[in-house]
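Given as structure tokens, the chain that follows is alone and in the form predicted alone.
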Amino acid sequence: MNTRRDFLQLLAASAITLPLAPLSGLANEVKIIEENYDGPVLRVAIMGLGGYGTRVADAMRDCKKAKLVGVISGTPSKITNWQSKYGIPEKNCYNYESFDAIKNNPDIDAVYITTPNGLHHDQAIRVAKAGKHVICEKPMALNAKEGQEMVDACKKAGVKLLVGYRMHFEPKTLEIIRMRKAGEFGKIMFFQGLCGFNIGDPKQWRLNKQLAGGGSLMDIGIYAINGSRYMVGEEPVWVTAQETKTQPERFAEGVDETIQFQFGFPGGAVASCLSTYAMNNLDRFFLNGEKGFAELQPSTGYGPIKGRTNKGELTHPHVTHQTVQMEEFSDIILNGKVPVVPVDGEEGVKDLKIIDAIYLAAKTGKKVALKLG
């Protein structure tokens, strides 16, 4: 897809083939990309030009409120390729040693950090000290202490800190949240979140404790952690967890292969979740209430997300998640928009507190109390 016009034509064609369904309530909060937008534009530099950084850059081609203007990388050849591919000027290109100089570059408003987890903390603080807004992929740090330090640094610098929670803007997800808030499922009783796949290259950074901070839980388990919170609509008050490792030669000490974890919520609901690097076909959310249910499968992949409730199939058209996310981030940073589900640093710290508690529960075999308030 080369142009925004191609994108809109494809979107229109796909919408015609779908059953007509109102984008009601909260789902309407995510607008299809605006045709005639002439307001402020968020000018973004991407830090970390790997697979996900490329995905974000490609998705931003279709943005009206956000524009890719700069890059930060430790690989000169990648910088050269991105300059050519995305039309990035030389003055907006930096390496990891030099990027503090963005402080003196008025053409960059925000930096989107897509580097490995273990690098987020220091890089985000440096970006904040340079006076630029910080967008950071999840998990935003290796633990809650690091995450809070990032929040504090951004507040001190007077810049915003957002976390790449793309599912917080996904229409089917937002429709389920709307229905839950409206009481259509009744009292929420149970949530299940399953996240897993067979991981490939054993030398990749995701299996490196120093860079990843753990294993499957830090990569895909965070979707079930965060999803349980926005699907149930409460903060968990306790956690239990069990770790299983069937391939110790592949998963080193401190790099989890499979973790099952359970939450309890103040309203009485419970959650049962699984995160694994050893099984495919696991990408499912299920929410059960006294009056109805909701299911997403796939629930957190790049799309299209598929969903149904006790009232029928969810048919909202798919739009690239990263495109919608960057449009929404622009509105949050430049226009003060308040999203339906938070995407700020405080939200990220809550997930990190839960991750810390899951690892502790798995290690000790004990129920761990949570205070996220």
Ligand code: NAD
Second form
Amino acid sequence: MNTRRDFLQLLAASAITLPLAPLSGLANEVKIIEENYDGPVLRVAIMGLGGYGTRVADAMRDCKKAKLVGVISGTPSKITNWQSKYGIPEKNCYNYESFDAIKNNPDIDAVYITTPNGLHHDQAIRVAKAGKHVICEKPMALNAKEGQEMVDACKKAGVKLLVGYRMHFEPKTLEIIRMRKAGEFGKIMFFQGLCGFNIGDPKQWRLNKQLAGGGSLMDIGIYAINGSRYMVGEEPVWVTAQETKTQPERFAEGVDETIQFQFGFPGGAVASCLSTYAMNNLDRFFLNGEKGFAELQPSTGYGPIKGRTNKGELTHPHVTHQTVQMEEFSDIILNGKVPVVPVDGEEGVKDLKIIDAIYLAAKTGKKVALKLG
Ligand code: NAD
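Hand over the structure of the form predicted together with the named molecule; the form predicted alone is what we had up.
The complete assembly is shown below, putting the previous chain first.
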């Protein structure tokens, strides 16, 4: 955010409803929607036209630096609908068998994978082999080994790999990170992350071990894992975890209902987190340092995110997370911009190493050491 004019443009582009906030509190990193932008545009195809793919497509309507130009789907009727809804030409439509041919399509720069978790690994590697940049939803894969294979494949193909960590561009989140880096909370001692909701339909892929890779931890608990890292500003060196299952008929073997987990950080801070598919109203981050605290609730939903610190309420404007994320992803891919919090494949693999460790700790009851480097 450079000028008040940029700020007003952001307000206009994001349908922000808050009164004009004083500019002094705005983090420099907040993304500007540059109304008069005429630079390069990232041309994106979305793979998997479900709930989240649709949300991203709708949010991209407001993007200036990224444009939805193609689709990959196994359902012909969805392709037709999306073609008319988003103006997608026939030559940019593929299915899961044909999409390797995207290699010969000069009008697509990147593929955004929004399919179930268990499909990300193979699909991302095929996209990389087709020479296109990969944007992949979280969790990027089912485990760290798979994630690393995706990173290696993208490196080999010379394409970028980004993970859909939308909170990394959220203004209140960025402000807390700025304050923590500036020492405004003092030495960080504690983080709490509570993430959960009551999962519905028992037949959905999120409750299928093969497609989901686990249960709540893969889907929603990953926000507390990732959040603890960017809030504390260090990588955890140990993990402990405990799993509880109150409804075994709903949650099969390997599909976690509720997991509590704890991290230790090299500087002495500890984190205490809970991930669940059995409770609503759990969306809270709390960071405590020797001089101050920060609190976000809701902390990772689509917003508006609400937050306060020991210095008062955070009044940063609500932005549509997916619009800002795609503007930033375009800058990262096309212009080599370095984000405040990484969103690359290596960042995704770190979360997967922690997930592997949490499942191991819950299974063995032992403290698991971590080396994330
Ligand atoms: P969804 O079920 O709404 O959509 C999944 C899409 O994949 C559907 O269109 C479905 O037809 C398609 N698909 C292709 N092959 C499939 C198969 N073998 N089985 C089932 N579906 C198949 O799911 P969603 O909520 O859109 O989630 C998709 C991905 O996006 C997941 O990785 C999820 O974790 C992620 N996600 C991220 C966020 C976020 O805020 N970043 C939010 C929601 C979902």
